[in-house]
Structure formats: C-alpha cells, structure tokens
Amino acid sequence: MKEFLAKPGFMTDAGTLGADLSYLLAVIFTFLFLISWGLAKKGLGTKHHKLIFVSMISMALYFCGYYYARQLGVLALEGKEGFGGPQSVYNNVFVPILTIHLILVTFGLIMAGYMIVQGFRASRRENGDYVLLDQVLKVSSGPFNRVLLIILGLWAANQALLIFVRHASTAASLAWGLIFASIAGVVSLEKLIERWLPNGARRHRILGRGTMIVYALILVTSTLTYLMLYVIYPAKH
C-alpha cells in the first residue's frame, strides 16, 4: 500500500499518487457534504439521508485506509522528510498546520460515525420520507455501556495488530490510542449532550452545522499542507 501511494502523482511534478488522491477526495467529499447540507435545509430528508450516508461512509473508509497506511501522518512529524523548505518554516508553520489537520481529520471521522447513528435515532420514515422527530432523545445505560466495551475491544485488537503484525512506531500506537480515546470521549459526552440538547431534531441540526464547519476546516488545512509540501516547498531529490 505504501509503495502504491508513493508513486508519482498527477497534479504536480513533486506530488505523490497518495497525496493527490487524498486532496482530490477531500475536495469531492466536502462538495458532497455541502450539497447534502443544502438538501437538508430544503427539507429533502430522504435525499439528504442517502447522500450524506454514502458520502460519510466512503470518506471514512478511504481516509482510514490512507492514514492507516501513512501511520496517521506521524512519520511527517518525526522528521523533515518530504518538506523542502527552511527548518524555521517547518517548525513554526508546517508542523502546526499538519497537527491541526490531523486533529480535525480524527474529529471529523468520529463525528461522521456519530452523526450517522444520531441521524437514524433522531428520525423516522413517514410516507417514505425521512423526518426528524421533534422529541426528547436519550440512550439507556445498557446500550451505552456495551458501546464503550466494543470501543475498548477494538482498541485492544488494533494495538495488537500494530505491535505484532505491522511493527508500527510508538508514535503511531499513541496516535491510534488517542483516536480510540477520543471516540470513547465523544460517546461519553453523549450523556452531557443529552442534557444540553435533549431534543433529537435540534441536536442533529446544531451538531450537523458544527460538523460541516469541521469538514470545511479540514479542506483548508489539507490545501495548505498540500501546497507547502508539493508546490511551495517540495522536497529536493
């Protein structure tokens, strides 16, 4: 997978196939999310539901595979490899932007899963169309605890794979540990969110807007990272 992603790209002379695909798909997914958001604003619940569901699942599958192959970008934080600019720019500009980008991607992937589940819970089909329910939406303790146990099990399985199969670096293991901790944190925050936004329909709309802002920022940081790596400061071979 690493060898495939490292092949020459098609957008710039210095770019790689993985970087070009990643950036192009970031643009496409953001565009699809904006269309889906527009459908929701028009009250077209079913069209919004189908488009956002397919888009988010596709985005999650691709970026999980891509960042898993790249060890979540931690290799870029461990050294200056791939960046051809001055060390001061690397330390003070590139690394902060990349760090923010990775945090936003992680949060965006978590919110994608959360919003899909919350969307199903907060809606029902009426006359063949999805409609948000204007009512209190809460989760009971039993399912809540089972979800936390599943997350713990997935983290343990992933750590075993990283250590014994992929022989990943400590930074990569730590990064994935932080991801699963973030997922568990978001799930735990559901109880707080229930108190803050007890109405399921209102919760979905407000968190949906926030998620769209996150995806827009992902595109901005992705664009800046791509430009700095492959246009402004490409590595000198």
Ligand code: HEM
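Residue numbers count along the first chain shown, from 1. Rigid core: the largest C-alpha set superposing within 1.5 Å between the two forms. Just so you know, these numbers come straight off a predicted model, no measurement behind them. First, how it differs from the form predicted together with protoporphyrin IX containing FE (HEM).
Only one of residue 201 and residue 164 lies in each rigid part of the chain between these two forms; they are split between the two.
The two rigid parts differ in orientation between these two forms, with the smaller turned by 17° against the larger.
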Second form
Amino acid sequence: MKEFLAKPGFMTDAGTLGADLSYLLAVIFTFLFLISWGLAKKGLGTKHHKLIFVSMISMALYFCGYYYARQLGVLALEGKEGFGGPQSVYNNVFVPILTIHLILVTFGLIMAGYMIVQGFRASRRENGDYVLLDQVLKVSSGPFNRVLLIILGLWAANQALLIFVRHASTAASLAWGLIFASIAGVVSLEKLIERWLPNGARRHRILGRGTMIVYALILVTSTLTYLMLYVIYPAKH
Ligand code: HEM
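Alright, leaving the form predicted on its own aside, put up the form predicted together with protoporphyrin IX containing FE (HEM).
Next comes the full complex, and the chain you just saw is listed first.
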C-alpha cells in the first residue's frame, strides 16, 4: 500500500499518488459540505441532512485510511524532508499554515459530530421533511447525566480492553483518555451554549454557519499546503 501511494501523482510533477488522491478527496468532501449548506439555505432540510450524512461518513472513512496509510500531518511537522524551500519559509510560513490546518481539522471534526446530534435534536419531520423548530432547546439534567455516565462507561470498557487484551502503552491509554475527555467536554459545553443561544433553530443556523466557514478554511489551508509541498517548493532528490 505504501509503495502504491508513493507512485508519481497525476496532478503535478512532484506530487505522489497518495498526496494527489488525498488532496482531491479533501476538495470533494469540502465541496459536498458547502453544497449541503446551499441546500439548507434554500430550505431543503432533508436533502441537506442526507448530504451532510453521506459526506460525514465518507470523510471519517477517508481520515482513518489516510492516517493509517500516510500519517502525513504528523510526519511533515517532524522534519523538513519533503519540503524543498528555504528554512525560513519552512519555519515562518509552512509550519504555521500546517499547524492552523491541523487545528481546523480537529475543530471541524468535533463540530461535525456536535452539529449532527444538534441537527436531529433541533428539528422535527413534518410531512416527511426535516424542519428546524423555532423554540427553546435545552437538555434536562436526567438525560444529560445519563450521556456523561455512558461516556464514562465507554472509557472504562475501552481502558480495560487496552490494558488486559491489547497490553497497550501508557501513551495509548493517555491518548484515548484525552479523546473521551474531549467528548465529555463538548457535551458539557452544551450547557454553556444553551445559555448563549437558547433557541434550537438559531443555535443550529449560527453554529452551522461557523462550522461551514471552518470547512472552507480547511480547503484553503490544505490547498496552500499542497501547493507549497508539490508545486512551489518540491523536495529535491
Ligand atoms: C455537520 C453537520 C451540520 C451542519 C454543519 C449544518 C449546518 C446548517 C446551516 C449552516 C444551516 C442554515 C443555512 C443558512 O441559513 O445559512 C442549516 C439549516 C438546517 N439544518 Fe443543518 N447542519 C448540519 C446537520 C444537520 C442535521 C443532521 C439535520 C437534520 C437531522 C439538519 C437539519 C437542518 C434543517 C432542517 C435546517 C433548516 C433549513 C431551512 O432553513 O428550512 N442539519 N444547517
């Protein structure tokens, strides 16, 4: 698989097949999200929800495959190999853009999970179509505590699996702990967000637009990273 992805790419002279494929897929997914924004703007709630769902699932699958096969973001931050430009451009331009890109991707993934759950909570099906309900949307303490308990239970089960079955390292336990803590953090944040934007429909529109802007910025930063690595400053072999 690694050899296959390292073959010459089809978009630029210096690009590899892995880089070209992953960039092209990233562009397609971002466009799917932006098209689903357009559908929501036109009031087509059900089409919007379906397209968001398909793009989210394909994006998640792509991410797993991508990090499994290439671990690019991390590798590119570790050393200058792959970047053929001057050290000053690497330090002052490339690394900051790549760092912003990785932060946006993390934020975008968290927001996507949050928005999908919020979308279902804030809307109802009327005559087969999803419509946002123009009313206060608050989670009561019972379900809220239950969700936090479920997250705690899942963390404990995963932790037991890591220790007794997979004999994983402390670093792996810590990483998983951080993932579960982030999920619990986002769920808890909902209580603050509710106070700030009590109306469920308004919350979905405002946070949804913010999320879509993050996706557009991910497209900009990944394009800049691609251009710098494979067009402007390709590695000299
Ligand atoms: C990543 C997930 C999601 C994002 C980023 C998102 C974003 C948005 C945005 C930005 C709007 C307002 C469009 C505008 O006026 O500018 C909107 C509207 C809407 N969304 Fe979502 N959404 C997401 C998931 C969902 C889900 C899962 C559902 C349903 C289960 C849903 C149902 C709706 C509905 C019904 C509207 C109103 C459309 C209308 O104005 O009639 N959304 N969404």
